[in-house]
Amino acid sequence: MPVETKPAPQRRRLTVKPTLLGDRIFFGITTGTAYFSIVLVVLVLIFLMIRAWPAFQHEGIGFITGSKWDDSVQPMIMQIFPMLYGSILLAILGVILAVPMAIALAYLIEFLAPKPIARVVTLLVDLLAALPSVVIGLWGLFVFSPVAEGWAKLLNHYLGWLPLFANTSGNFSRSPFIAGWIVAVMIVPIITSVTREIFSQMDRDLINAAKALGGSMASTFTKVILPTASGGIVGGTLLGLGRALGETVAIFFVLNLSFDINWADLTEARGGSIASMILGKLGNASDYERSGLMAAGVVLFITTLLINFLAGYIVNRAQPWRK
């Protein structure tokens, strides 16, 4: 006789709504603020699109794919591909340099350093995040650039046969190599903060079990901690990448902007950055050129927004308890 199986009961959804007047007011204010932030982003994008429309209409797809900015002709030619590519190159270079430092700092704070030292290191990292871009840019220009030029010359001397470190001009200042380090310094606090949060939420019993089975600190880190925290680290890295794409003042001080595309010659004194280009040209721009600069801002805005959405998705996937 076949056994009759009952369908599984439907899972109940527990919802809690505010009942007290004060809770309702607080809930309404916070909900309205959250929606207002979304509306504000949309309004900013609409404003930029309206101001940028003449440039998009005249240049078409060539605005993004072309590599010429000439205000000596009428109507002027405005194309931003070297700046867009340069922004992406600097952001990737900054992330490559920043991620190992950020993971090392987070590991030191959570697992190695005594509590007093960990608090001091955390305070210093948070202080670095609070420094204005102009301060870091001035530090990069007057203090770090001479040191980084020496590093670039050493790389060119010993590894100059690689295209990445080749230099035919003999000028090693204001290069993507230096700008990449400055970007890395600026995004280390963001990646460190997210990584440290992921490390702090890990199950310590899992780590202790790995050590009890004979695992060293290195093997526990590479085979237990990193795989478990990889999703959150990627999310923090993408958040840092979004910050790196939009960096303006600091890059303006340490990078020589050029519409001659620098594909990967990191030590050559030329590069691109949309945000720094807008900063450099906006003061003396005509109305039509301002439209082109607004259009460049739209491209950067959308790129950064997509990266931040992707980062939020990855962080939520890595931390299901936040849902």
Second form
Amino acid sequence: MPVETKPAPQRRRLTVKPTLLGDRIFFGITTGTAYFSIVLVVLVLIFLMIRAWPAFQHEGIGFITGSKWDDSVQPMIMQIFPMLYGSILLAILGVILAVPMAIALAYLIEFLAPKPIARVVTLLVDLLAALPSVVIGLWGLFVFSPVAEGWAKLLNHYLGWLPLFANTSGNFSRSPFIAGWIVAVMIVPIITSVTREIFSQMDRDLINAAKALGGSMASTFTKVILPTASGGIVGGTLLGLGRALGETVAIFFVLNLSFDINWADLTEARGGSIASMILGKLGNASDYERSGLMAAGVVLFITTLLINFLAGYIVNRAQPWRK
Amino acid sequence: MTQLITPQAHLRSEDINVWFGERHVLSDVNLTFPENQVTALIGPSGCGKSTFIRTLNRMHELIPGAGLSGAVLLDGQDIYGDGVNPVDVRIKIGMVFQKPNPFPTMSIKENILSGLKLSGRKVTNADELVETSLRRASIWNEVKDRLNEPAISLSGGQQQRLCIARSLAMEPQVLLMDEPCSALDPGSTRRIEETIEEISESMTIVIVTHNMQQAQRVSQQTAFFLAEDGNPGTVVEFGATEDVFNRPIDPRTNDYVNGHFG
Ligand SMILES: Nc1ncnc2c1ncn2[C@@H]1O[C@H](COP(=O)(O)OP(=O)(O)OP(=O)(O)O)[C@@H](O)[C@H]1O
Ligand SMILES: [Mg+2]
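For comparison with the form predicted on its own, please write out the form predicted together with its partner chain.
Expanding to the full complex; the earlier chain stays at the top.
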């Protein structure tokens, strides 16, 4: 019996690249732009790194773990831990204050308010997002700070036994507590709009099912709507956090800059934040100090990138049922 | 319009009219649902069956612009009466939707217990309740080893039976089902029909269906809804399923059940 050997199957080349001229141009422009933005980010990072190198080289890991900034010695000492920690503390505070506000606003807009009112509220929130940082900073300095100082004093008066609200200096101004509120004001719009989007895409059948099972407004919200939307809300929050970390001018107006670590004495005027430190020191910095500020920029940049990656990861992970 | 209240009437609708905004979509629906019987609602698309069934457990009022007149009596009590809490109504009168809608963030077990949690009642004997509910919806054997898996990992037919089990866990007196089998294969459909037969021993069931055989298989009485050219929908014929299908009084019913229009 003759053995017929069948030749191994030949794989064909499948076209995925565009073939029409118009498609090619379109393809070229879009991929070009996409690569360009990546290249730009890398270039910025390289530029910062080169300028920052002297500081990194001299300070080593102490640059981010140490807590001293002294230009009276040669070469000066530059260590930014209190600022790095301060940035993160402010971001966390801002998020803690902003998330409940944003969720409440989104819920109001999507589920409670009649159409016209919902539209007005949406407009106001978007307007808040469009306010220049410097305007919020000025408002924070002249209008809000005195008010928030009063709140801080009240908190200290009634809850002073909690380490969070203890205050030994008797000075309540320019504290992380006040700056945290300003951060919250700045990130509420983005968290609100992401949350609202998630709410509006929610399957109404789920809400109806919850109601049909005897759910009240509150229990439907806490047991069905919120868990279902949580992945998206976390994503929106992390986007807001990215902004909070980088927020410069507004915070510069309302927050003290000092190189004492402020772990969690929220009402004390200690600590700072990287972004406002850079702004504060850039004006009359020596060349070497400048490289330290660049290095601080690199640290902030990387922190923000990490948070953004984390955001993407969590959003994808938190909603397996979306696939 | 006065009517005698039959003593065994468990649930009844009296002169139900419904509007969406200015549009009058249901007119004078008077139906009586005796205890532990299955009533099928049939009729062409758009005649108001879903709308009517939603008025029976106050889900109707959740639609913006919804209007209503008339009354729905459960054991003689108007569920729309002053001071009646819609949440209490929906606990007594459960509902299964056309599209299976288990809660995606919850496991199979949590879905069964979700009604109790949503309505703020204590869960005692959770495991027992989960098992009996799943058994009654004849899905226990398929899921008993995966109670903690996400509910959406189930097939569509299983999800629908899970949703039925979820309603049964509330121990409602009445169960409303709006085309519960329309998204399911014949096997799952048969299983759900068996479930209906079984649970109707202890509760009153109202089911909307487009499947004439299904209506004949599961129900004891049938109401035929019709909305004729621009008029609001209304009940054209209501009676024992046997009669509605085999000896319809109204020629339009005859046409519909024999597939001549719709
Ligand atoms: N939310 C709503 N807003 C406005 N009109 C509605 C709404 N829901 C239903 N209607 C209208 O009410 C009428 C009855 O609709 P309903 O959904 O009750 O029909 P149905 O008998 O269930 O139809 P089907 O068999 O296709 O499910 C239709 O004319 C429909 O357009
Ligand atoms: Mg319908």
